[in-house]
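Shown here is one chain on its own, the form predicted alone, set out as structure tokens.
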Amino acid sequence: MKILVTGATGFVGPTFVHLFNRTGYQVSVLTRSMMTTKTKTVSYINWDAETPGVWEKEVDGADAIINLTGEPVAQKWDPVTKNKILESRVKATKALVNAIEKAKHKPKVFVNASAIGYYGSRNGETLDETSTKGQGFLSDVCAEWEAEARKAEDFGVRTVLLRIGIVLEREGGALSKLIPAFKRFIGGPLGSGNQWVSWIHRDDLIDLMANILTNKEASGVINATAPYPVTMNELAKTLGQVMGRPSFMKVPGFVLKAKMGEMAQEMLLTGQKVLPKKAEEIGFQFSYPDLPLALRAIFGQEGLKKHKRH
């Protein structure tokens, strides 16, 4: 199988590429961060979503495309940053769909990585793939982004809109931002702690994407979240237990708003309780369905020993 991946230099992409590299798939990575090069099993090709070029040849004949491209959202938002967040996603997706249209041998599946930000803040309402769009900047970005991706269906390509939750792993993402405070014994929940956190272990996310590539039942919207979301209070408490640290030092909401502005309000102080109904319907089995299991796996024996001592 030939797989084309964009955005593979971020938090999730390298691990995904490594997995398929090991299993013998032919992987091509479209990237803006390096010159065109090739290893035995992975090709890295420069691309610019605004400029047609040699990269389009990689689309023709690819069995699957996974689109992970996008300006990071975990930063302070101003008008320029907001435009980058939106345009980086919409333009890249539009360019890929245009290349699919031109291709003589079109991919069998197009997986577009979206986000649960689509649902907006819903005050603890239980959400699944049938739930309506929410309100806010991220919700609007996801809706426009997904609208571009859906156009691949017009060319007979099975299209998956993968709405990803908070991805947990030790060396990156949200967890890496929390760990230092807990190590210094000053960890705790953000804001009120009552906001819901819909999370997924990075390994489960990668396994789900792998499942989607070959599972013909997988199409349309699929939530990439674990079956058991938690509140921020529960997340902090469990993280503290696994690390053998207290978890009572709350970070006030006004501090986060002062530092990160609108981003803090949409991403840190409010949340969504999102369930992976479609993933379970297509038969996907989560290796880490609950948070204690996921965090113990992430911290390994070191985390378990600390937990026993305390």
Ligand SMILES: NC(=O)c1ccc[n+]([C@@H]2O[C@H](COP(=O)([O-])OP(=O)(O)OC[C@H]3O[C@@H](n4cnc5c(N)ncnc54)[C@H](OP(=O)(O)O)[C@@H]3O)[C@@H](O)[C@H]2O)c1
Given for the second form:
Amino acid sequence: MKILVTGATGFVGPTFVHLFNRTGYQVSVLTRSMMTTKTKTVSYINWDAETPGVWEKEVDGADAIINLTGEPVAQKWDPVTKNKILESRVKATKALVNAIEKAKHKPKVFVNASAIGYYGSRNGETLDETSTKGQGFLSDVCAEWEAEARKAEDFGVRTVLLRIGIVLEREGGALSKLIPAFKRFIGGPLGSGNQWVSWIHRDDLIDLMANILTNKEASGVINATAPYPVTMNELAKTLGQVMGRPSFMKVPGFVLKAKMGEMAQEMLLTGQKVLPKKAEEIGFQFSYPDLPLALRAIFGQEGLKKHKRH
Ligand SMILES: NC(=O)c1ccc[n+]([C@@H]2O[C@H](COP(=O)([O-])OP(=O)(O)OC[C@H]3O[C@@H](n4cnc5c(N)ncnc54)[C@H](OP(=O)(O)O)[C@@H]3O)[C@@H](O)[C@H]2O)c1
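Here we have the form predicted alone; I need the corresponding form predicted together with the named molecule.
Below: every chain and molecule of the assembly, starting with the one above.
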């Protein structure tokens, strides 16, 4: 099986590439980076979503395509950044679908990243894949991004729109931003603490993506979130317990809004309680369904000792 991955040099992608490389699949990575190297099983090929080129040959003949490309969203949003966040996703997806259209040998499956930001800020509601679109910038970005990806269905390709929750692992994503304050004994919830946080352990996300590649029942929207979302208060408390640190130092909402503006309002101070109904229906089993289990696995005994020494 030949797998083509874009956006694979960030936080999520390398683990996926490593897993499939290890298990003997042929993996090609499309990257904006100029390095075009090749190991026995992984090829890195330069691409620019705005320019058709040799990279399109990689689409022709790939059995599966995973699209993870996107300008990071966890940064202050100004008009330029907002445009980058939207355009980087929509243009890459459009370019891939165009290449799929041209390909003689079309992929069997196209997995496009999206995010639970699609549902907007919906505290108090329990959401699944049938829930309606929300309001706000991220929701609009996800809707536009998903609409481009869905066009692959016109060419008979099984298409999955993976609405990913907050991905947890130590060396990147949300946890890497929270850990320093906890290490310094000043960790705590952001804002009111009552907002829902729908999270997923990175290993479960990778396993779910792997399952989707071969599971023909997987198509359309699939929420990639653990079965037990938590409130921000619970997240801070559990993180504090696992790290052996206090967790009561709340960061007031107005401080985050002053520093990070609209991004703080949409991504940090409000949230959504999202359930992985479809993933469970297609038989996916989470290794880390609840937060204490996930965080204990992430930090482990060795990790705890390391934190205590610093
Ligand atoms: N991490 C999370 O908690 C989370 C949650 C929900 C959804 N997601 C989505 O899942 C996908 C993967 O997440 P991630 O955390 O691994 O992402 P990431 O590390 O922020 O970036 C993924 C890749 O996107 C490419 N990229 C970055 N900026 C770009 C730009 N301006 N234009 C074009 N390409 C750009 C880069 O690949 P190259 O430089 O190799 O081209 C980068 O390695 C993203 O689309 C993200 O929105 C992530």
